[in-house]
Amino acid sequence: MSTTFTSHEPATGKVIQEFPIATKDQVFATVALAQAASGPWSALGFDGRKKVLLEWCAVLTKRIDEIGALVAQETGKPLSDATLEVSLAVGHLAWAAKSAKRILGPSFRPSGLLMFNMKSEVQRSPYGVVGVIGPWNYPIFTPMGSIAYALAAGNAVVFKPSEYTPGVGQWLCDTFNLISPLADVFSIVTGLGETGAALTESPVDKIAFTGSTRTAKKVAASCAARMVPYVLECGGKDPVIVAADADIDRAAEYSLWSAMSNSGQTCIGAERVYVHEKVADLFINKITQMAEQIKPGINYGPATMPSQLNVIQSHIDDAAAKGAQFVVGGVDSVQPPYTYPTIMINVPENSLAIREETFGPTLTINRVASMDEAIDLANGTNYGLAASVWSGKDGHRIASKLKCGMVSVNSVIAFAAIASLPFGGVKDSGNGRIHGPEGLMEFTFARTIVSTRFNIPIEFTTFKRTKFADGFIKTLIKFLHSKVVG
């Protein structure tokens, strides 16, 4: 049995290092040492936490050049691309540093009439180890959602990249042990998928998984074997909705970008667009000419995963079957390591391309009569992550309508990049938030305190509970409550 493994680049295989493959007794022994650290670093408080992790904030942005090279090596995306990920993390940290103490201080709750002589406190305590099983697509955006959350709120983190971009994975835990005042508070195990098991399976806390719906499921059932609670942030089929009045020209170039970028390897891009018949021709125009422009190995980068072209092929190939028409692209598509930008029309709704994640520079365009049968077919799938309106005066009425997590009115993935909102999706999708105070939320539970302020002559808890105390509760909940009030 091989006890290592290697990162290739996708676009050429050539091999960029070679990693450890850890076992379920290294995973263990790893998660040991987190537990052991869990404690001090919470005992550090917001304040000196929110030092260490400014501190790495500033050794990440001086060194960004590096990471993003790093990232785009990995992945293949555009050094462009890259960057910018890096970029939106380094946000993300900052401002779960920040704003920690304030979302996860002690709360003071009302007592009420019955119980005012209590004073009621809610704490907000880390759960002590969370485990970070991370993605490939977006290396250090997508589990710096979980990584600089968890840690802010107290916990200690073991990290589990994906076998696809693990040196990224190993820089970030290098970087943050240079500034960090104790040793195991952020520590990585890097591996295939049993070492991912393996640390649902460990004595971690609480799990943070990003990846597959199909693999979520088998993280959350290891999970609930052991009562571990989790976040997961699973694929979606995310859709466009483009009404008659909306900005086309804004709309087909955003869309575009936002199914095409990273090779359509971003789980909140456009998958399927629907747009209102009296636009829909002047649409599919400008973006078939904005795509014809779109080269692969230039303006995104190779699949990272290389059997992930499988499925693309297999959601084109049944697209074509069921009677799609191309109107950029065709059968002909994935071309290994690439797939060339591939636009259909008039795609069948029960076709793998509308029902299933394709996770490629694909999409689908059908015509709709109106907004609600919009609506209607945007919410028809198993999945319920993200969704991008476009309109002039209807974007928001449209937006609060849809089943997913999050909404960009008149843009795209613009929710991805404000810190203080959270990021999630429902279904399918997973459950469970990252950013934002929910996501800080997230990875601390809920401690209720309630303390005597001062006695009182009418005892309610006890066995010498009087005749006088149950007529005065009784006749203070008729006060109270038998009047209905508007």
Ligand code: NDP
Second form
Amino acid sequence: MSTTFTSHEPATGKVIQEFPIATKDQVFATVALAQAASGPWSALGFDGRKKVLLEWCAVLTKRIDEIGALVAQETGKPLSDATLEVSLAVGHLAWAAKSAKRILGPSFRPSGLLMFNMKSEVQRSPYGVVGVIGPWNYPIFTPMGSIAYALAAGNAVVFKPSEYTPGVGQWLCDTFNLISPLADVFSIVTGLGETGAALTESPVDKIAFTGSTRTAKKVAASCAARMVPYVLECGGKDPVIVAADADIDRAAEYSLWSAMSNSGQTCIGAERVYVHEKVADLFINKITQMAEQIKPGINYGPATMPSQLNVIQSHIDDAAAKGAQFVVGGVDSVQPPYTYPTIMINVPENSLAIREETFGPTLTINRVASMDEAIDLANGTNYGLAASVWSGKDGHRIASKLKCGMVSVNSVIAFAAIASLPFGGVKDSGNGRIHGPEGLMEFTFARTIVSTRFNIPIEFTTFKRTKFADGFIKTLIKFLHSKVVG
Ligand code: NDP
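I have the form predicted on its own already, so could you send the form predicted in complex with this ligand?
And the full complex, kicking off with our chain again.
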């Protein structure tokens, strides 16, 4: 069995670098070192960790051209997209570092009349070691949503990057360890799927996974065997809803970018549009004209994972067989390593292109008679990650009816760039949240501490409880709760 694997440039297939395949024993040994490091890292406190994480932030920022070039090389995406990705990741790192103390510091709660002599405190405690399993589509932005927040909360991290982007993972780990005063706080295990599986079986205290729903279910099953908690960020089939009163120029321009940028390999990217029939022709004309200007190899790169092209082809073929019409591209859109922009209209709702994640530069557009119909169709898949709504007056109402984790109104993907907002989905798109206060809380557990401030004569939690105490409780509870007040 091979002990190494290589990363490649997706456009040319040229080998970039060789990496070790970490065995199960090696993964377990790395986790053991991380466990030993997690105590001292936690003991640094919020201020100590903030200092280290902001130093790391400064290194990433100073070396943004270097890491941007590496992201571009391993994923095949344009350098400008790679640089934007790094910038957003740095923003999250800085926010997590600066916000952890405010959000995770101890909080004190009212004890209530019955327990008025008690002091009630909730602490947020780091789990210990968080195993982060990352994808290849945004190899720095996506895992950083877990790594930065887990570290800021006081955990050590063991990171398994995708086999398509190991170099980016290694670079992140190397730069952290340049500035970290402690060893083994952030380490990496490279390898294939088995290495990821070994991480889920190791004595980690929490798993943060980003990738496909299929693999997420395996991760969840493996974690369940040891009662290890997890946060799962899976794929999406994100809808765009365009109302009759929408700004059609902007809706077309931004939806096109959301669907096609990064070669459509964006879990929160547009995959299907539901447009009001009154403005459908206008919208389709505009987006078609714009899509014809988009060039693979210039505006977006090749498929980072070559096998994805088979998925894209199967979705296009299925839609064609079911009677969809192509207004841009067609059944020959997939030309390895690229997929040409493809827009289909009148796509039957039972098509793969409507129901399954395509993860390519394709978009379906269907007409609807009302926004209620659009909401029903938008909610009609097993996914529930994100959505975008375009409307002059009705955007907030429509957004509030969508069964998904994140909605942009009159914009696309905006929430991912706002560090204070939670990021995640429902249904097959996963559970738990990264980013924002919720993302910091995700990497901690609540420890409740109740302390006696002073003793009172009426005691409840003793075998010496008196009849007077029983009567007192009854009277107090009746006084407090017997009347229904709205
Ligand atoms: P996977 O879900 O298979 O891979 C994601 C990560 O999990 C990778 O690091 C992978 O390692 C690792 N992994 C694989 N098998 C296991 C396992 N049994 N236990 C633990 N970890 C494991 O996604 P793919 O890269 O194969 O992409 C497949 C599909 O997933 C895409 O077509 C796309 O639809 C979706 N996807 C969604 C993403 C998102 O952002 N939500 C990101 C990427 C993909 P390795 O790479 O070494 O196999």
